[in-house]
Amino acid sequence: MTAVPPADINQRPSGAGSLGLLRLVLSEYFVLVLCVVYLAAIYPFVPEMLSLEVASNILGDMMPLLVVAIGQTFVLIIAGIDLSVTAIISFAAVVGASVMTGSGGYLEGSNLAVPGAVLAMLAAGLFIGLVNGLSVTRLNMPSFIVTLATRMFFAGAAIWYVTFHSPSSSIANLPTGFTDFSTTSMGGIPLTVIVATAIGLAAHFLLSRTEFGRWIYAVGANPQAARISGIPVSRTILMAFLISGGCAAIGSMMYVARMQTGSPILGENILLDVIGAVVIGGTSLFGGKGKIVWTVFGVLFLMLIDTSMKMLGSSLFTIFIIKGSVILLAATVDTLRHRYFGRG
């Protein structure tokens, strides 16, 4: 079916109500409106949702997921997908824990234990991102297959790695200098919120104010046209996967600090949330469109659903069904937008 230019939206013979609804759905603040509507709908059943304590818990739970989702946003904008983020989280977790643990860690008792572990976790994330990026750009492999393979490989490697560094199924006894990352505040603001906000602002600046940001959108919209225009397509794709790997590693630090252990199954259940939050926010699965602020709204919406369902006493499979349905609906809306209105 031939795509209709965005300008034709205003020329359709629709009523004022239909046109207003269409504009709302296409608005970049649509998910934020959904958050408000959802809160208003759920409030009579769970009034605690508007309490300061629950809001604080939601904010804390959002941060690791948000950081990982920010990296995924870059990859989706270039019309790719990174399914390996959960394996990056688990592999970086066990590598970092093996460096700083007080039970036979490589830097046990050293002042360099925590910074050494942080660097090791970042290196693990960037390395897997590099493998993904090079496989896509040099071998012309689909990102779906590449990242699915690296996900399986490094998830298995994380389990294997733990067997050489711990008698149990995870690596514990981490220094408080690292675990305090999840509880420390500066000026009343949790450190994880400050870090995630800084990453979000940097990512927003990168996408909206730099030449690299313009390359990202151009490659996602039409890689052939971008190449003809002189844009280094391969380098741009490689950088997107490196950013995704780095963000997943930082998200891993937040999860490890909160759990106080390096587990090879850390984050294994959040892949749907990571991709779903980005798509719900409005970033297109077809590439060329997306914003960091949209991802923030998408993560917030998923966390509101997750928290409210738990407070209502819903079972885990019910929560999965509801979240899966919301993500499927978001993907359907994205497909309809792409089919009927192009990339507008």
Given for the second form:
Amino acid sequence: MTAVPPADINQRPSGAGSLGLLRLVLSEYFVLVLCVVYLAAIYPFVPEMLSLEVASNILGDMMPLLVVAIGQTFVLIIAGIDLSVTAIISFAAVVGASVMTGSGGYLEGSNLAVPGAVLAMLAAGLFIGLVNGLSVTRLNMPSFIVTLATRMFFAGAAIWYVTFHSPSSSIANLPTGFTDFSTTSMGGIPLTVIVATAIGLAAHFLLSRTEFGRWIYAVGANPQAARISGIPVSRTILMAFLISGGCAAIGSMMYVARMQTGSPILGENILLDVIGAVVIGGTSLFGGKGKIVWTVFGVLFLMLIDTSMKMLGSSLFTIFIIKGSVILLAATVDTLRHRYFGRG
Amino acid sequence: MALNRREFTISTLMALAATGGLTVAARTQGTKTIAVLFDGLYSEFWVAGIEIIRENLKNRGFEIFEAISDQDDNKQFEQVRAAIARKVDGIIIVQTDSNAVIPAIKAANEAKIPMVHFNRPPAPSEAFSVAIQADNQKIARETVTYVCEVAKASGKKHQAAIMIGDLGDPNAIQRRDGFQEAIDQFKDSVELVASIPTEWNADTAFAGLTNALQANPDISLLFTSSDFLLPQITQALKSADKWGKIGEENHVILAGFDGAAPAYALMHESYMDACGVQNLFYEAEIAIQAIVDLQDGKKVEKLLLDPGFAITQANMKEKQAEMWGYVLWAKDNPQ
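May I ask for the structure of the form predicted together with the partner chain now, the form predicted on its own having been displayed?
Starting with the chain above, the whole complex follows.
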């Protein structure tokens, strides 16, 4: 099998000392270094960035985005893209809320309301992932078009769904058993952090320690070669989209618990953050390369920028410009790395 | 003296801490800061609103911490937490969804920072905040009653349409209800044939109105729940050959809501019959006063109403000076 886990740039031979900076830029820990440098640079202007309160805010803000980005990492490694994650978040949000709401929910007042809603949200995410995966594998459609279409369809469906379940444009009055998910801690660690960490570790294990993980990299690196090597390419692609759908649904649970509302526009604006965080981390847009830990760094860096800009009172448009520039830079580095260093 | 790496690291960190400390010290000695968190500046009403608030806060000596959430409730929640971390002294907020803002109110409550909702109240909850709201239902009722009287005076039966706002916004619901109450009193003269959802989105509104005019070509009375849709209305009516001045054969009796400058311009040019006016100056004043009172520990009601008024072709000359849109229009059109 030709597939390999992500290549280590540091192992590349380099004769000249001038390549030191290039090595750092191409290093898998570059984004983490950037996070530290950025924090040091912004600290004099926003000293609160190093306070416990803001650190806790950043951690809380990171978790839903991280879970969604982890799912996206799988799809990007197979050289695909999942643009439907935001629609999965909103659709799962309204479906779950309609099951458990205390204002006419399907399982209103029942002990099964929360588990029922969680299952419904997960089912919604997996279903959309299945539609995406089957469209790509069975119909040979580009993932960009498939997920763009499902994004439009299910974002619209979410709005339509709410009109049958609420007199307003969102579904509220959710049980505390569910909303406590965003505020409960275990041993001082927020539950959302525990869940996101568990998902991250599971995803890391899956990618780096299992045969399925090797299939993922192989399919992303060269699907033809992977097929000839006997790898079930279609099944691998399908699984990647299912994982992305499932992760988006879990991200949706975190958002709904936090906002205490099932809104059909929940997560509508985070697509750039999701894909941007994965790409900033170093996962290649060309497939075959990526790590969960990189995605963690990417999400962290994006959150540091976002939070510091908010604390500075910067306008939304400034934040868009800065985040857009950083993502563009990351994509450029990825392209250069792809061009000059091959897959690694 | 040469520094080793350890000494350099320690001194750098100390310098950073000292600089940061100076920043905090400088800020704590300064004036009070109010966070102004809007969900978007997508209509003239909100642009004028934030400018009036800025001006008022500046005149009172407050510093302003501003953020726009682009209709993203989660983003706005994060902005509220950022404002709390910045130790602001009060928050004036315009949320997108009346339910989704409740966690933000609770966060402000926990931090003991007063929160005031500008022009858009939250859904009922145990969390405490103060909402400033126009008396939408009454203003809409008065405005639509006037146009229904115009319709009745014409001696023929009119087909009516309403452009409804986002139903997650209580303002939209109250305006719709005020419209309904008014036309219910004129069943002999006015028949409702189209309720057009707009989601407060100009594209959606244009498509909806165009479809409604095709399905009901005899529509001759139109109420829009917000003036920011007037450009789309103008375009759709022109396309349907229904853009005429008052008294002309193809005139559609038109009423708006907000009191924006384009609405005044259309009334001035006799294309529009009436408009429900929210008193933005008054709303900004009571919003900021509520923050000040809450900071001083005074009791403030959870809902403060702006009575507003209906400006019509009949009372335009007397009432126009109270219309914020007229004030803006008059700046660009000196008499």
